[in-house]
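As a starting point, one isolated chain is supplied in C-alpha cells, in the form predicted on its own.
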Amino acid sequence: MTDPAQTQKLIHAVEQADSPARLVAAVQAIVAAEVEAGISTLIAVLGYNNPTAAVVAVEGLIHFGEVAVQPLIEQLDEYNYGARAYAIRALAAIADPRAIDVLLTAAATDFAPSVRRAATKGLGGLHWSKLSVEQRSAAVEQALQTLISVSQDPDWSIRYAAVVGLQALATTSHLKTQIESQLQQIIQTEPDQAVRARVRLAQQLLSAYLKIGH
C-alpha cells in the first residue's frame, strides 16, 4: 500500500513531467502503484497531448474498475473530444451501467466520430445485472433504440460500431430475437461492404452463441 506522501510524489511527477517520455513513465508509475487517489490524475492525463500516456492511463482506469466510474463521469471533458473519447473507452470497458446516460448521449449526439464509436460499441456490453429488474428493462430498451437509430447514421464507421453494439446487446440481454431481426433489416439496406460483412459476422456469432445454449 502506497503511503500518502508517496502518492503525492507520484501525482507530482505526472504534473511536472517535462518531456513526453517522462510523462509516460510517471503515468506508468501511478498505474503500477494502484492508488485510488491517482484516479483523477489519470483522467487529467487523457487530455494531455500524449497518446501513449493516454492509452496507459485508460488501461489503468479500466484496471481500477467500478471505483473509477463516478470520477470518469464527473470529469468528462466537454471541450476536448480526444480526452472524451479516451474516457468513454474506459467507461465502455468497465461496463458499469451507471455510465449508461453518458454513453447514450455520446452515441447519439457527440460531434466527434471517435467518441460516438466508442460509446456505441460500449452500449451493448454493459453489466445489466447490476441494475434492478425495473431499471434493467428500461435501460436495455434505451440502449436498443439508440443503437437502432445510430445504425442508420450517415457515417459508415458509426454504423459499423452500431452493429458491434447490437451484437453485444444480444448476448447481454433478453432481446436476442429482436436484435437478430434488426440485423437482418440492416443487411438488406446497408450500402457499405465492410458494414455488411460485420453484420454477417454478428449473425454467425449469435447463431453459434444460441446453439451452445445461451
Given for the second form:
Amino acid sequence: MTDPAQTQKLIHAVEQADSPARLVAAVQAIVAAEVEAGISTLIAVLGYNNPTAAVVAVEGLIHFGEVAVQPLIEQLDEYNYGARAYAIRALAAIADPRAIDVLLTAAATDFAPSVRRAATKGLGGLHWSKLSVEQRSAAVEQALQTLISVSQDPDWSIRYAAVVGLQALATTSHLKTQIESQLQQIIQTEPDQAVRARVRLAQQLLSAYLKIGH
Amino acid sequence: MLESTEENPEVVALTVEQAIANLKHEDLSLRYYAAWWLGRFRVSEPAAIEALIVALEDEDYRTQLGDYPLRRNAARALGKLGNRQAVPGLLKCLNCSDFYVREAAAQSLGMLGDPIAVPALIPLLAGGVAAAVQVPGRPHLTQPYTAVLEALGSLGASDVLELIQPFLEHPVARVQYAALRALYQLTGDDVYGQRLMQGLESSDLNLRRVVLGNLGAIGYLPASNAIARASTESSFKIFALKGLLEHQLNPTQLDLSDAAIQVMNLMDSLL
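Other form of same protein, the form predicted together with the partner chain, not the form predicted on its own:
Below, the chain from earlier opens the complete complex, with every other chain and molecule after it.
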C-alpha cells in the first residue's frame, strides 16, 4: 500500500527530476506503485519531451485502464502534438468507447500526422460492447464513416492507418462484409504499393477470421 | 520538421499554367516558388520539364555570394519529376560554382536512375578523403559528397568501389553513412548494412534520423526490429520500415512473404 504522503513524494520526484534518467526512474516508480493519484502526473509527463519517460508513462496509463480515460481526455494537450500523440495512443490501447469523440476528431482533423495515425488505428478497436445497444450502432457507423473518409487522405501513412483501423473494426463490429467490400474498393484505386500490401494483409486476415468460425 | 520528411512551407494555390509562366516572372521570388511547387506537386507535363530545364541555366537570380537559388530548386524539382530529358542539364549543373546546385543535381541524377551520369559524378570525388574538407566560412564540404556517394549507389556504379571505400573513414558521420549505403547497394555485403545499423545508436538525434532514411532506402531487412526500437519520432521509423517493406514486395505476386508481414506488424505497432 502507498499512503498519501508517499504518493506525494513520488509525484514530487517526477516534478523535481533534474536529468532525463532521473525523470525516467521517477516515472517508473509511480507506475510501479499503481496509485491512481499519480495518473495526472503521468499524463503531464507525456509533454516533457522525454520519449523514454513518455513510453513508460503510456504503459502505466494503459495498465490503469478505464480509470485513466477521463483524465486523458480532459488533459489532452492542445499545444503539444507529441504529448497528444502519446495520449491518443494510450486511449486507443485502453479502447474505452468514451474516447470515441476525441478519436473521431483527432483522426479527421488533427494537423499532426502522428496523432491522426494513432487515432485512426484506435477507432477500429474500441470495446463497443461497453455501449448500450442504442448507442452502439451509431458509434460504429461514425467510426466506419471516418475511417472511409481518412482512407482517401493524401498522406500514405494516414491511409495505411485507415486500413489497420478498418481491419480492426471488421472484427469488433457487425460490419465485416461491408468493410471487406470497402477494402476491395480501396485496393483498386490505392496508388501506394505499401498501402496496397497492407490491404492484402487485412483481406487475408479477415478471410481466415471467418474460417475459424467467429 | 518533426512530422514529415517532405519539405512543406505554406502552400500558395497556383495552377500548372501559372507555375510554368512564373518561372519567367520578373519577381524572382515567384520563379523560385514556382520551381519548388512544380516538384512538390509532381507536375510532369512536357512544358513544365522544359521550363525547369531552362531554369537550370538561370543567370538572373543570384545572391550576394554568387549563388543560384532558382537553379537549386529547378534541379531538385527535376529529380522528382522522373523525366530523363533533364539529365544533360543536370550533368552541367555538377560543375556549377554553387555547392547547393551541385548537391541538388547529384541527388536528382541519382533519382532519375540513368547510369550515363556515373562518369560525370566521379570527378566530384577527386582527391579522395584528403580533399573532402570544410570550405572556410561556409557550412559545407568542398563537394556534396553525401549526395554523390548516394547517387553512385543508386546508379549501380559497381566499378568504382575503390573510389567509394575510402569515404568509410571520413570524419563526418553523414558521409560515412552515405558510403555505407552505396557500398551495400553495390555489393550486397552484409558488413555494410550492419555498420550502417550501428548508427541507430548514435547519440545525435539528427544522425539517427539520417540512418533511418538510409536503412529504408536500401531496404535492409535485418534492421527491422532495431528501426522499430530506435529512439526517434515514430514518423521516421514508419517511413524507414516502409522502405524495407517495398523491398519485400513483388508486384507480379499477390502472396505476401513472411518478411513483408513482419515488417507490416512493426509498422502497425508504431501507428
